[in-house]
Amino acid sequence: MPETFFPEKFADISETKPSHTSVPHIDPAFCATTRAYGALGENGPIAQMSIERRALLPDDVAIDILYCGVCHSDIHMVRGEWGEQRYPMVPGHEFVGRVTAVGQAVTRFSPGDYAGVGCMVDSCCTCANCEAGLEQYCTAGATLTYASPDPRGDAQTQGGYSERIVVRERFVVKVPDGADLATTAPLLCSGVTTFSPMQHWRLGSGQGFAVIGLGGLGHMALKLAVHRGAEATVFTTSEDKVQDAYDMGAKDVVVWHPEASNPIPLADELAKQFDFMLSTIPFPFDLAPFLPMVRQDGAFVNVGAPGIIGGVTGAGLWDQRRSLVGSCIGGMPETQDLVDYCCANAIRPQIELIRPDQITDAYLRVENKQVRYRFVIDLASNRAG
């Protein structure tokens, strides 16, 4: 079995599971409006607005948000590209901040602590998957940080492009003392989304690893794989990212052209080279050129495109007993482990800080592949101003 770099037992974060119908511990200070930034309609710009945050329930944590990452999925959601949406919508599912108050049943946080929130804010907490710390696969359906019906409120959830939020303690991650808060924020999505499949498929030292796409997720996948001792190859469509990939530790970099008749000129040379391939591409693409690169009993893992991925044949799978699989973010114990791991080992995303009034322009730059490699909204300075 290959060596893995993070075999420690997951932390136990399930000590309290109050019912959604628990009598709330009302604190009027947390019923007030808060400033937020979101979309009023499909394809609309990101605009300042006011939203309501609920009062604290006994197991809730109130957080003043300081930094929030901009994920490509925020753009897809705001524009209704992944299905019909309700507006107004406040995106943001990777953010850190300072705890300002806690409910009376909270045991892991105190006011003044630094905390983070990722892609989920609730689940049933009682099914087998939740009991195993895999809340993202809750059989009743996890509650997403934004654009989900809120089981604890009277509307839909609203995310981290805002100055304050109230979240159930189980879904809040402790941020280690001394962590750089701005670069910690993207770990709550881009970090754990790429870390989780590496853990599950036990990517280890000396194995052949490839990541397709060098964006917010892809560059974190590269850094994590390199730190685990894997021999990493990057497939990118951007010539101007080649040197960056090498600087982050890639052994090889291949520029591929999805629309070309011969998209990967080196495909034959790369046949059966990788134990683990990870696709972070956020849109459907042709898998046919990539699948032959997976070795016997290797895995091709999709964490990107939610739509149909073409080019898959039965023969392409049973040849070499390859696996074609998917992975969705990470559970809460794994998310805490990832944050601790990255902070302890100085594994940080490369970010560009922006003001809230720059979000709409940032969306365009993400689409044009002009960010290196994650925008982070500076809400701390914005609040101070």
Ligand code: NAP
Second form
Amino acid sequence: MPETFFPEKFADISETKPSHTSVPHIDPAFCATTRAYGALGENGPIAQMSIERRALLPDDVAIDILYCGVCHSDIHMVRGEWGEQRYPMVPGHEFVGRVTAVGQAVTRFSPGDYAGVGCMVDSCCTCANCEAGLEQYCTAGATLTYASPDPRGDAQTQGGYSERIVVRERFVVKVPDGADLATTAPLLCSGVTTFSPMQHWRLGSGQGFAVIGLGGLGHMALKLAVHRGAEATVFTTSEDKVQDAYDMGAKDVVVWHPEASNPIPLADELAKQFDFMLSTIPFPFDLAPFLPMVRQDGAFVNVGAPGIIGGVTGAGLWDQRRSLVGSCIGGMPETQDLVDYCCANAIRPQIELIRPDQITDAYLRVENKQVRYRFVIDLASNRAG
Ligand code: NAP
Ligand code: ZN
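Please give the corresponding structure for the form predicted together with the named molecule, as opposed to the form predicted alone shown earlier.
Full complex below, order starting with the chain above.
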């Protein structure tokens, strides 16, 4: 049976009533018909299409999207790997753009500002988690940026592979003046998803850190951990990423072979070495070779595979009082903190800029572990005048 990403959120949102009943505010500068790039089915290419954006509510922000990252989650979703989907689906949940119009109640943005949007565009905003700035854990279920029923409109949400979007102000972050926009986009998902667990489990200077999988999330995790002063080790299945990992600040790099009977050569030498291990592996995997590497009171954090993680034994956890935990993106205050922090400290993803007509090929390259290290779609140069 296929796993469904956040199944309870889909179920709950369909029951949610619009939180605003006031008359929509339509700014003359805002054009609802929007060029977008999406999938018509799970096997099809990412094709150009037109979608309609809803009119602005008083606390909405309209954004002309300039750059949008390609996350492996987009591929899982388009391919139906996380459960049955509705099409057309316009993916994209890490993007930046320019504000073109704001509703009357918006206080933080004005037309002309640069802004970013991540994986969520709405939540109940009243439960304890939302009040704590943990909207991703909203008890009613957050509205995802795409493929979620939209409590503010009739349709399902459509994401950032498009030229315009309307988003509730709370779910829009400010992009600092002077920030490079293309390399800011991936911070909205890959950045905050790896930053949030480091904050929560307090990854600190001098601690042993390991990231498994050097892709979009993994290379951001490496850069963030190095910046915090952690001693970082990279586990990669790709021999040709070894030098890059060192260049990004890794202290050690281990090439491993998931399918082999002995997947990690010299694993015994790594026993109890890491305070914090982060897996970004997109698919089910076997934890058995990694768990012994977690040090006393350390944590193995999964942000990758939503499916089965095998090889866990009770004794493997009670030995060294290890924690096996997971983490989901980041809340809105934390997302703003991360964007500010990366811009202030020049922590940038390594990106490959692509045109919209290259997205289909880009998906194949991500699946083949060939991206270095995040594709970003240039929607700015493609924009109609
Ligand atoms: P990505 O760019 O494809 O990176 C994943 C890396 O994992 C690959 O580059 C590869 O690194 C390694 N890998 C791939 N397949 C593997 C396999 N079968 N066995 C072992 N290693 C493998 O993907 P991403 O965009 O970073 O996303 C990673 C995962 O996180 C995806 O499943 C995505 O859906 C999920 N995600 C979760 C959250 C959350 O909130 N928890 C947020 C965003 C994304 P090497 O070549 O170095 O081995
Ligand atoms: Zn993502």
